[in-house]
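First comes one chain, alone, set out as structure tokens in the form predicted on its own.
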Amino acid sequence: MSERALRGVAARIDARIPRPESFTSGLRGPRTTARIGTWLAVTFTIAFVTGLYSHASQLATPPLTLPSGPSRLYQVTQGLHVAAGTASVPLLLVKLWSVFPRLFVRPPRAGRELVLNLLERVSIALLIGSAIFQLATGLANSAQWYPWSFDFIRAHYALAWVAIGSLALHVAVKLPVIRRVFTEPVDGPADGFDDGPRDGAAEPGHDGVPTRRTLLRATWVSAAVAVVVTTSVEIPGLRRLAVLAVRSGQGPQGVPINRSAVGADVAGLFDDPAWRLRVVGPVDTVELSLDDLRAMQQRSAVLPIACVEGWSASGEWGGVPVRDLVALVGGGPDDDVVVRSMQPRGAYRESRLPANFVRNPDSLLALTLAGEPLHRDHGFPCRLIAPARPGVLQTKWVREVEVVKA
């Protein structure tokens, strides 16, 4: 094929590719994008900060000493994490819709401008790709659906840094546009994608076209509705509205469960009359029957089960303070505790309770819930329950407590 023919083919292909002016909605443009993008930056920042806290909470040895109170601390931070991520979904969809025409802006031909344009596009691709990955995998994790083979926790944590870094870079690059847009009224002539009015675009507020203010309000309402229908299960007055929540708020003894005794493969182990709790310490090792534990000084506390998936529920737990077990075997106030389950497998069949949590009197080896012996699915004969902890670390079906040096 001759060079002339090739140019003709290229011209015909180029003619079929849309251009920014091919998109006639006047709602698109910087005035919409900047305002949606600002709220998206807020929700992503909240999700990032609370996600870091959740990640640190699940480490065996956190880089910093995490507080053991208030008891609802993790419930609040993880609830904010899931709520912010959920709100980000409609915000991101509208933002992508508002800037979609810019995908078809022809890159410049000059060398330096072309390089800068490519770098900007790469940074935007990283931002969009990481944002979609974080939201999609986060929502799948909330539903406990894992259609992938990679480690969710590591991937979600790593991509969080990519997303927040790309967001910071994007905001820095677009800051002049953001500043200009916020000095202009929300409604007005159709935006150009860089500056000035856009010819041929449908004017917002005319001929049946909604105003930008209407679009923005609809987006914010959509984000709020998404949060309510997925995360309000713990709020009594709104519980019935949580139609998309992964947990109903109901379960044995009024508290939902993630894993049953059958699912954990411990059925038949916990009701063995020969069961004993083994407590290992620096001075002594003791084995306690369920009657021995019940004979010790009991304490009750209202504490939440707050899971990484975002659901939570509170109950009145009763049992032996962990610090009393530590003292029983010669442990001290600066010692950590490792709690091991009868579960034969699973990433969370043991957890480490830092010393400041051990010292908290509300950290219990629980024997009861709502005044009744623990249901088998809640960890009978005993389980760990401590304030301000992820639910995955509230070890059930405990067989051993070991006192260790921090």
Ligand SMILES: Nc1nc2c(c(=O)[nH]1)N[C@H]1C(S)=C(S)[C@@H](COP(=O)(O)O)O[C@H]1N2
Second form
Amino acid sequence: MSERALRGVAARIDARIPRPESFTSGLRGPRTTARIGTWLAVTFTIAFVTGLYSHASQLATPPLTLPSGPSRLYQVTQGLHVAAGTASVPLLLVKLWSVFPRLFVRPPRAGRELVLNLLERVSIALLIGSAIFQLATGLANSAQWYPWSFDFIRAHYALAWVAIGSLALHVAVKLPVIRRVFTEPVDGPADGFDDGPRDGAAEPGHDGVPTRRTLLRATWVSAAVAVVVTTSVEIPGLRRLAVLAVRSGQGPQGVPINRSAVGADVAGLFDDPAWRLRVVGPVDTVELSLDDLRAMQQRSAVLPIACVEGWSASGEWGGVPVRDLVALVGGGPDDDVVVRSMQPRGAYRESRLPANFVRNPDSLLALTLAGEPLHRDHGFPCRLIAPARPGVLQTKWVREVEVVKA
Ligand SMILES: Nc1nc2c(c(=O)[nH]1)N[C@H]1C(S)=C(S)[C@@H](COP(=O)(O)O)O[C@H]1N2
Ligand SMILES: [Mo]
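What does the same protein look like in the form predicted in complex with this ligand, given that the last one was the form predicted on its own?
Entire complex below, previous chain first.
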């Protein structure tokens, strides 16, 4: 093909790609984008900080000592994490809509401008890509749907750094525009921008086109509704509104079930009369029957199960403080405890309780919930329940407790 013919083809393709002017809604533009963007920066920062905390909580040996109280700490931070992510979905959709025409700005021809333009586009592609990835995988996770083959925790954690890093860069680059936006009125004429209606389009607030203020309010309301209908949080009255939540708060003994005894392959093991709890320590190893455990000093505590997936529910648990078991086998106050389930396979069959959690008297090897022996699906004959701890670490159907050096 001759160069002329090539140019002809290129021109025809170019003519078919829309131009920013092809999009006529006057509701788009910096005054909309920067306001929604500010909210997104807030929700992403909340999700990032609470996500880091959740990630650290789930490490076998966290890099720093995390507090074992107040008992609802993890319930609150993980509730915030899921709520912030959920609110981000409508915010991100409206924000992407508001900047969509800018995708079709033709890049500069050459030189320094072209390089800078490409760099900016790469950073925005990273931001949008990682943001969509985080929201999609997080949402699927809270719906207990795992349609992928990669390790969710590692991928969600790694991409969190990409998202927050490219977000910080983006805010820094856009800071002059953002500052200007907040000095201009939301609606009506503005000095600083050329974001009014395109030729031939109706102005916001006229001829049936809503004002920017209306668009922004509708966006805030959709974000709030998305959170309320999906997040089954323990706020009185709110749970009944969570019609789209995966876990409603129903379940035996008032607490939902994550994995059942049959699902964990422990049916036939958990009610074996020969079951004994093995407690392994630096000085002694003892085997305790359920009656032995019931004969020990009992303690009760109201503690939540707070699943990483975002649901949570509190119950009154009764049982033996873990620290009493540690003392029984000669462990000390600075020892950690590893709790092992009789579940034959699965990621959550073992967890480690750091020493400061062991020292907390509300960390229980629970035998009862709501005053009754544990339901088989809540971990009969006994389970770990400790304050300020992710649900995944509240090991059910416990077989062994081992005292280990921190
Ligand atoms: N052995 C074992 N313990 C487990 C699990 C598991 O799969 N196996 N799931 C964990 C998760 S993810 C949660 S949220 C809680 C839920 O406890 P519940 O089913 O009693 O509400 O149990 C935890 N303990
Ligand atoms: Mo969970």
